[in-house]
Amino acid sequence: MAQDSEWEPKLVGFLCRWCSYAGADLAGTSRKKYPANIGIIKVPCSGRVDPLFILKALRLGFDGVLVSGCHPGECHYQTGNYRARRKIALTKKFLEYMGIDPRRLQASWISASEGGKFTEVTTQVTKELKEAGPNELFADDK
């Protein structure tokens, strides 16, 4: 049981290059504290995150996925984040149908000037993943 208290979830974040990635960069340069268990992948737009990327991350053993982009209405590609919002809602339903806890997929809207919000979001997502426990659905595949 002592090992379980030390367990930290592995999180992958698909961050929009225009806003969320810049927000994460601001958090880092401002020396804000956030969980070190997030691996960041910069994407052109949150709307370009394919649901297969999310499934692949979970299959590879990540405990959760965060998709983050510009605030709705402020996308550099006009409607990318609206597309992302629809994809995420459908993917969460699909994950639930497959027996995967939908808390493993989270979305957030963070602008380039919101480094503090990035730290809050990653801390909250990590807390929820700790409650969900390790991702063991694909453990037999390894």
Second form
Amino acid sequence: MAQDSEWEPKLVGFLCRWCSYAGADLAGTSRKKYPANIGIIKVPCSGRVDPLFILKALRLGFDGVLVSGCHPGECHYQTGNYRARRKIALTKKFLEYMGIDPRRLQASWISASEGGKFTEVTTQVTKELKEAGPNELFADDK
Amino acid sequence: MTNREAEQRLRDEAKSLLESAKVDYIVGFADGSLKFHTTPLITRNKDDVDHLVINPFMASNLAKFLTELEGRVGIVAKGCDSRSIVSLVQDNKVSREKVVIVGIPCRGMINLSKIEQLAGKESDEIDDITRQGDKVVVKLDGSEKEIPVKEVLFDHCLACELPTPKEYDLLIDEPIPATPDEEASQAKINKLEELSHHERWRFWQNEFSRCIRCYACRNVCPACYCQRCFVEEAEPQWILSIPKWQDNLIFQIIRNIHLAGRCTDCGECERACPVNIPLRSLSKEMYDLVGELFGFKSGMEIDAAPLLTHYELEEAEDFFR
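Please move on to the form predicted in complex with the partner chain, as the form predicted on its own is already shown.
Below: every chain and molecule of the assembly, starting with the one above.
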């Protein structure tokens, strides 16, 4: 993919079913404008997000991944987001050590009432990914 | 206690464990068929225990066999092996009551390839390698060469935090205090960290284009005990079964993430790798991250909750918007 002014990053968002997905819904129903760069995958809980999903998305050529769940203490399953936090923090740090730009893995806490925060986060993440450029990590030519 | 006395005591203890039926198996080290190598000895026969040895070449981590053997097992364990056993107990893979840990204080294991490199000879051409305090004496073509021990130990041995097992039932010989040399052990990783993201990715890309996906790293790892590994999943097929570097890299990244909080830096993956990929530079980094972010050291406290099943209310928040 050639990088020109037309280039737009593609982003996968793993949003938890209870908070962040509802937050994204709210952004939509309240007619807030957020970047169309994000493709949303609904997951039962942010704790469901396996680091493998993140790697697979990058391997498929997505430019970035956003993992989002309920605020700490507000998880529908009590502890799912705390577990997610440990996993995501380790994954992010480890991927950075491997040589993956840390901007490619982002995480946030967005509650069902925070449609505004959802638009802010996606706008910001899209902007950062634009700066990071196209994901050529797994491209075959050396 | 001299080495010979320690070896004798180990054999006596092993024999009495079998005779008194306290264990069904003894797992230890015996001399290998090649010079300066050891091979795992797994036996139910009390006459076999006379083959047990203690020497600076027993590099394998025998904890691997615990998940495969049924019944009670008496296992010879260096400090690092004992950490792997503790980690397996924490994961409920091994029941503590079914294991008799025969602890061996360890001064570090000798990396034969480092000796071969320094001596400029294959190991079967070397007459003898003996450890004398802080030196290793290599006998070669009738002459003797002294090498400081730090130059020939495995990298992970240099950073050893637990030379003497903390969790044991029997301890052969006197405990040895830990003298970790982080600097020397960390040399390869520090070099990598100086590179840019791009250069680092290229480095790993290059290393993993050599990988033949033989899974030796996975098969030798005591913490890799899954019945079915994600790489063998067919629906969905996460990675291709042909060893392309992209998929090799994903395999190894995910393997290391799975091992977070369970890898005890025993260095077995790197030792087993047939194409010499510096795998410890990955596992040690994960080991350090776990310590840095969550103050967790795997295999140290037997009562500690496994890293990824536990959480604190406030931690690692700076990764989240």
